[in-house]
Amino acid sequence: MQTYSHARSRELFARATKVIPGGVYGHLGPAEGCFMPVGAYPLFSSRAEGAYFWDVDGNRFIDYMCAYGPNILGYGDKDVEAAALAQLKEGNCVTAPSPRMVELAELMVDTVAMADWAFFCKNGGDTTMFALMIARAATGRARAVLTRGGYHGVAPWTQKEGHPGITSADVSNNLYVEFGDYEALERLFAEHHGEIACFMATPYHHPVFEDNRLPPEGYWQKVRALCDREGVVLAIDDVRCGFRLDTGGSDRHYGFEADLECFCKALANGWNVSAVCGKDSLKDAAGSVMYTGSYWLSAAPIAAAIACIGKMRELGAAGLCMEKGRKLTQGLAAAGRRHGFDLRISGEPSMWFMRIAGDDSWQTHQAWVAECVRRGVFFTNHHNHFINTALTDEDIAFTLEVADEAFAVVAKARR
């Protein structure tokens, strides 16, 4: 099977480093060390369609990162794009909001099981910050309980003390607990009785460079009761896996109701809009918080979200993504076994994490992922992956063929 090269990407990156700090931002940039070896990966894309993107060297990739989650219906979905473009002709960023904002809020309330209201922003981090502010406004308390290794954005309070630009004051109100450890959470609540505004967590634990963890049986039901007893707001960060487990929200998937639920990624199939949904009991508190942004009321992304939610509901997108994910991950694990590798799959099938067991240095896993990318299957070695509804059985079959060949290459090198 032919392997790709990325000369044009390298040329663009050399230009980028002269005018952009790091060349490419954050964990997408080579400086962060999340794509190893660097030469196996494209750094810039030229176009995208359906389940694929093409890099600037003309190489096509089946994209299992889905733009780190936003692509759920396929890049450039015709219905979503048509809705956004129609709204662009009428107006986008205008002094007064479009009626589409009201329509989307009504649709969110009708779609998300726990929702009595909805509020719109741009990024996932906007929603988690707003959720924390709502909880503080409602309770008059300062502290937030977070899970160790959980990710809620890049605002200073979400990061670790000692990281560049982060001070002790930024995280002084944070308390930390292991995901799924109900007894530890109960002890923490007792130790800080009357101080905690919010417990914020993802529906299941999906950190980087680490196996994902599903909630233990009955965990969320006990957490719900504990938060009720202690007057703590239960905020679920559904930014990453929202709509891939259940179109009604991932809290419904696990059988409980959040007080606040944060959405972004798959909400508009790549158009930039995010949302916080909440219970009536927190509506006044949400309305009291001063929170806005220059482009938060842009109408085209809101129109795209309306079309995206409608289509996800029509298709049963979450169920499709789960089904496709099971078929793919079972095939990947089987390919590994054929070549003597134990490829561990964790998380949910529609948004799974994988690693080669017994590889503490991650070098074998990095090598396998790199060989897949060189052959047109875009995985990463550090992050969970995503399924979209445009992925076909033929795409899955090709992926498994590539994975098998990549395992063979790595096995030969190891010998």
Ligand SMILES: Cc1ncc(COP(=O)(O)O)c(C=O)c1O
Contents of the next structure:
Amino acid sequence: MQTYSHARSRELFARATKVIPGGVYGHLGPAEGCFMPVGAYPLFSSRAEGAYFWDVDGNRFIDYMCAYGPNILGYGDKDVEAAALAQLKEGNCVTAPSPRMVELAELMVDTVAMADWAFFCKNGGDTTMFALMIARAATGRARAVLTRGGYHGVAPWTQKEGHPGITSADVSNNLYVEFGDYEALERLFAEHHGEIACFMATPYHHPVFEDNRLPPEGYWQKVRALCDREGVVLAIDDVRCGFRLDTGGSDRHYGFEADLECFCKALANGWNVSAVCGKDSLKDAAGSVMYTGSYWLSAAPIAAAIACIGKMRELGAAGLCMEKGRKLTQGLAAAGRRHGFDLRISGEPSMWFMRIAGDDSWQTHQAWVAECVRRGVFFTNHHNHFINTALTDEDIAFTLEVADEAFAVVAKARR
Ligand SMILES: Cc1ncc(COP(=O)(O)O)c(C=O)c1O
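I have the form predicted on its own already, so could you send the form predicted in complex with this ligand?
Let's see the whole complex now, leading with the same chain.
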């Protein structure tokens, strides 16, 4: 199999570093640590379609990052694009919102099991910030309990003390607990009785650099009862998992109901809209919070979300992604075994995490991932991956062929 090179990407990156801090910043850039060794990765894309993107050097990749989640129906899904483009012609960012806003709220209430209302913003971080503000407005309390290693965006309160730009005051209202440790949560609630506005967590634990963890049996049901007893708002950050476990919300997938649920990534198949859904009991508090943004009610992304939800429901997208993810991850683990590697798969199959066990430095894992990327299968290190419904059996077969060859290269180097 031929391996790729990225001369154009490097040229663009050199230009970018002169005029953009970090060249390519944040999660799409090489400094974030997911692209190691950086030389194996393309840094700029030229186009995307279905399960693939092409880099600026003309190399095609089967994309298992899906733009870090938004691509759920395949890049450029024709129904979603048609809805968004038709709305763009009618009007997008206008002084008064379009009826599409009401239609999307109605659709979300009909789709998301816990939802009595919906509120739209742009990014995932907008929704987690709003959820915390609603919880504070409703309870008159300040503190938030978060899980260690959980990610809720880049607002200062979500970051770690000591990181550049973050002060201790920014995180002074946070309390931290291990995901899945119900007893620790109960103790924390008792120690801070009457101070906690909300418990915010992802439906299952999908941090970087470690095996992802599903909730222990009965965990969410006990947490639900504890929050009710203590008057704490249960806010589920479904920004990443949302619509990949269950189209009705990941809380429904795990058999409980959140008070607030945050959605973004897969909501509009790449168009920029996010949403907070909530229970009636928090509707007045949500209405009382001062919260808005220049582009939040733009109609084209909202039209895209309507089309995307409709299509996800029609296809049973979450189930399809789970099925494809199961097939792929079983094949990847088997390829590893054939070459003497224990590839550990964790998390949910539609959003799996993987690492080669017994490789504490991650160097073998990174080398294997790099060999896959060089052959057109876009994985990253240290972060979970994503499945989209456009991924075909042929794509999975090709991926497994590449994974096998990549394991052979790494096994040979190790010998
Ligand atoms: C679980 C979770 N919450 C919040 C966010 C923040 O979303 P955004 O980057 O759109 O602000 C992300 C983004 O990756 C996420 O995965």
